[in-house]
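Take a look at this one chain, the form predicted on its own, written out in structure tokens.
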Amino acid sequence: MKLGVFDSGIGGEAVAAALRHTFPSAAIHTVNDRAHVPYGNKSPREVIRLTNAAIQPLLAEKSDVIILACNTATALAIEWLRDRYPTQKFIGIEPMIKTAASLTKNKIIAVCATPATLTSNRYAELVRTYGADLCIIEPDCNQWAYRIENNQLNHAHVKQIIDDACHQGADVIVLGCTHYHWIKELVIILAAGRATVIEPSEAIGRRVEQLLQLR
């Protein structure tokens, strides 16, 4: 089984080796676009031009799936690149909103995501079709991406962002972007047991599975 992993930046390699723990025996290749990284202040025409660059070597190559381990990618490109590449199996990534909505208690979340993806049609169908009697506390965190990448992270700020959200209630924290995996246990820490954390790199797993028919 081929597996290929597209981000545009690092935070793919997190999706990937959650990937590779699933499936050992897989041939896992990913490819990133950090020349042009973050794509979540781009437009939805400059992100599809660049996803669709970006992924040629995985094309090449026929992947089983390709993932797209890049919500802004995903929000913005994947039904693009699906009628422009119909035989191709796409996963994508978007906001757990489905998800964060089964575990709230008091029907706040807090969506941490680029503004792209916060924007996009996509999310925007996900809000209505899971969170319409939620309130969704959406952050600013349109430098966190650079950041990480850079590893320039700011602490105090991230603990200021989470802090703000846990003070308004939110009781599930929903990270919208790959390139914040990385920093799920610091933002766990943070939380300090007042919400719970998701991210979707089990869930993929499954996706993967379930599209391939491996079970």
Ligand code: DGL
Given for the second form:
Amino acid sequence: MKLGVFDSGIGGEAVAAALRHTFPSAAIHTVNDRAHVPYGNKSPREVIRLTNAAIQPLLAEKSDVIILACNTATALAIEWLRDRYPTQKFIGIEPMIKTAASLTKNKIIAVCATPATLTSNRYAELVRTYGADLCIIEPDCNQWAYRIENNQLNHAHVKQIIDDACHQGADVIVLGCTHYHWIKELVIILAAGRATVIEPSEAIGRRVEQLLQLR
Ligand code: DGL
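Okay, that was the form predicted on its own. Show me the form predicted in complex with the named molecule next.
After this comes the whole thing, all chains and molecules, with the earlier chain placed first.
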């Protein structure tokens, strides 16, 4: 099985690591576009253009599935890509609003994601479908992807964001950008005893199994 994984940067490595664990014998090829990180502050048009250019090697080698391990590219480009390459299977990643809705006790959640994801139509649709009765806090994380990519993340800033969200009553924190998977342990520690932290790495493996009918 050949899996292609794309992210603007190191978020894809976090997802690929989880996929390697689930599918040890799969050939997993990761591509990224570090020259253009962050995608999350770019226009939809630009994200489509860059994503399309970056995934060409994965299309050329006929990946069984291309995983857009990037919430931003999924939000802005997956529909365009599915139209453009109708015979290619794609899996995208989106903020886990549905799971958060099933976990929250006090109906307050926080979604940490890029500005492009949070302002996308797909995200608005997710919220309408699964989060209509929730209070959703969307903290300003717009520097996080760039800083994580460049190893410049300020832990005090992350602490402040997580503390604020918890003070406002969030009991579930959704990591809606794959770059943030690299700081999951930190966020878990910061939110300990107050909020559950979720991200979709495991769910992606299940989705691959479903799509390729492996079980
Ligand atoms: N890792 C990407 C995501 O999941 C975004 C990073 C970026 O802004 O480039 O949204």
